[in-house]
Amino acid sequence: MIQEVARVPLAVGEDLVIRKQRLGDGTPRLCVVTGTHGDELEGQYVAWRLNRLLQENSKHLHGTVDIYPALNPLGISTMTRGMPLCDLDMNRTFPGSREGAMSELIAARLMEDITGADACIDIHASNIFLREIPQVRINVNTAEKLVPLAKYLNMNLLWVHGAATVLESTLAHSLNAVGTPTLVVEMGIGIRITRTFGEQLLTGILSLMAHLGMWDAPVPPVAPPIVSSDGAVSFVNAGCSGVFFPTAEHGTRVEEGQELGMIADPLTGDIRAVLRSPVNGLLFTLREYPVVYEGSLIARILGGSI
């Protein structure tokens, strides 16, 4: 059943409407949200596949699944990361306020609608600049509660962030603060859909549902993820401007000193820099957009014997 979550009138005589698909009834309840950033489309595939699968196999569903495919529908329709009317990052407006501006009102209504769920999965993609392997990002303050749930999601990596890196104005932080366990998934790249990643997460969602007692159909086994903290992650940044050409393969293991790619100057034909891995480990983030400037993030590597 399609339900309206929020409706706000716009100046052009139309309304901004956020809807969800509710499947099943009763408890437990799982919320799957995506589309907070209009340029992150990986979650659209997951929402579509999960919607169809649950409708076609409703006899196996015990409880309620709420699917919110577009928290920022104007951003998705205009391929804009933020909300187009105010150029605001929607994931910096939570928990919102019913007496606030449009973005705050929408945030408050979403919070009211999701709060109380047994679990929430907040699906993001990377931006247009970086490609990410499928991962769950968790605040260290909620790790004890969330890591056991995240292990069911079939992601390659669980990255436990230090508290200082977690923004309190995000949907996930706000929901976790009021007792609704919320897992942030990040995978792929902006403005693209990686179907293999979507299928991987779909299996993980069914696995989590089975764990919660919501799904009684067979679920393929999920692979145990790597669990890491900030201290195990090394960053590689550009030391100069130019065009980046990668030579290492994203999602593979690299060795210390191995070439990751080069920064070239198309005008002179020079190679301005050769970038190498500072550690042995998993190359889980790699620059996708080729134009770089000094300081641009090129790669993140999870160190250790992976």
Contents of the next structure:
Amino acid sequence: MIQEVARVPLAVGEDLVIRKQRLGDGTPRLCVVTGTHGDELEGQYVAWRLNRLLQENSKHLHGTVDIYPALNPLGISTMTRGMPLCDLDMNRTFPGSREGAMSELIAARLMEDITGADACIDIHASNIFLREIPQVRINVNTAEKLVPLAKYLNMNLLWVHGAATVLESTLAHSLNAVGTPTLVVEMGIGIRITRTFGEQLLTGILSLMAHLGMWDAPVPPVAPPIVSSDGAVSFVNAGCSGVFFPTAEHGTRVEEGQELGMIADPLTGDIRAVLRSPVNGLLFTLREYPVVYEGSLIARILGGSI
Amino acid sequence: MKEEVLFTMETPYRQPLAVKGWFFGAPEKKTLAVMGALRGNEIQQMYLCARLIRSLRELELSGSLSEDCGILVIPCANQFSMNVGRRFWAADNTDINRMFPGYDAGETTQRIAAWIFEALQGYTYGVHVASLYLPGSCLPHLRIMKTGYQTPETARDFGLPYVALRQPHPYDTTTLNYNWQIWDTQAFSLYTPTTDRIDTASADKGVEAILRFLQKRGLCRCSVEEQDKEICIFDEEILCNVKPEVGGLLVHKTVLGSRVQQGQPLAEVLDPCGGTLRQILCAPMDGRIFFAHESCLINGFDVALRVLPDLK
Ligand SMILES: [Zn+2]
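The structure above corresponds to the form predicted on its own; please provide the structure of the form predicted together with the partner chain.
Every chain and every other molecule in the complex is listed next, the one we just looked at coming first.
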């Protein structure tokens, strides 16, 4: 059943409407949300697949699954990462306020709608610059509660990261703070859909549902993820500007000193820099967008004690 | 006066971003630093700094700056975005004023923020000539973050009629103002009504306020008038939002700064195509219009106006 979660009148002949698909009834309840960042589309495939699969196999569903494909409809419809009118990152507006401006009001309504669910999965897709392997990002303060749940999601990596005040305005932080366990998935890349990653997460969602007692059809076994803290993650940033040509393949293991790619200068024909891996490890983030500036993130490698 | 390139960052396909600072007075003294445009649409903020640089040059030439006073002004750190008409960093749409204190081994705008912050370090006083995040105009005022290190009484010396104290939200913790204050500079954000348009009158008032501050602190002899009006220091939370329940065309019936009485019509929201009146927005209390939504279009529940209630 399609339900309306929030409706706000826009200026000229249109409302901003956030909708969800509600499948099944009763408890437990799982919320699958995506489309907070309008340039991240990987979650669209997952929402569509999960929607169809649950409708076609409804006798196996026990409880409620709410699917929210587009928390930021104006952003998705216009390939805009934030909320188009106010240049706001929607994931910096939570928990919002009933008395606040439009963006805060929408955030507050979403919070009310999701709060109380037994679990929430918030699907992100990196940004338009970087490709990510399927992973769950977990704030260290919530790790004890969330890591056991996240292991069901069939992702390759659980990254337990440090706490930062600025991240307190995210949907996941706000939901976790009110006791609704929320897992942030990052996978793939902005404005693209990687179906294999979507299928992988779909299996993970069914596996989590089975764990929560919501799903009684057989689910393929999920592989245990690598669990890592910040300490094991090495960053490679561009030291100069130019055009980046990767040589290493995303999602593979690399050796210390191995070439990851080069920064080239199309005007002179020069190679301005060769970028190498600082450690042995898994190349889990790799730059896809070629034009780079000094500081542009090129790669993240999971090394050290894994 | 000394004009100096503070740092340079190369960019692909374009000229390097060279951020310049103008130094006045005693080179070894770090008394006051003024930061201008961090966003590409902050033309008024850059203009205000340019006017300030002209005034300081004259004061320095006439020997009016105290020997104990050293000043740095950075009018613009983001011509990269300004020259292509973009508000945020034009390569990745990040906001430099959400990157402080910066990280010199991090992403591009984290590095820029780190280099700016390094140049601005160690000053006793800091003024960020800032713009509002939301589209609209506000009365000239100073804003101070309540970090626990704030010094609102010092703000009186600027002589601006309003000083707003802000309880920081999580996203404020990455702004220049917040981090400056945490790192021992008495930081003030200076707001004037416009951003991408120049308003010479309020820019002049802003320059006067900074010069008045220097004069009051015995750092400069200049002929800026004393401000005799009462200065209102208030918590930002007391500003009352006036929001329509409908969207449409917003037609203001008052102007920024007007004294209004409870129940007085402040603005109308019209059906943008049919022209009929959808809602009249009235003053929720006696007070003064402190903020007004700038765009002609307004969505439901957007902030149309903010009223500063009369303080008892
Ligand atoms: Zn995202």
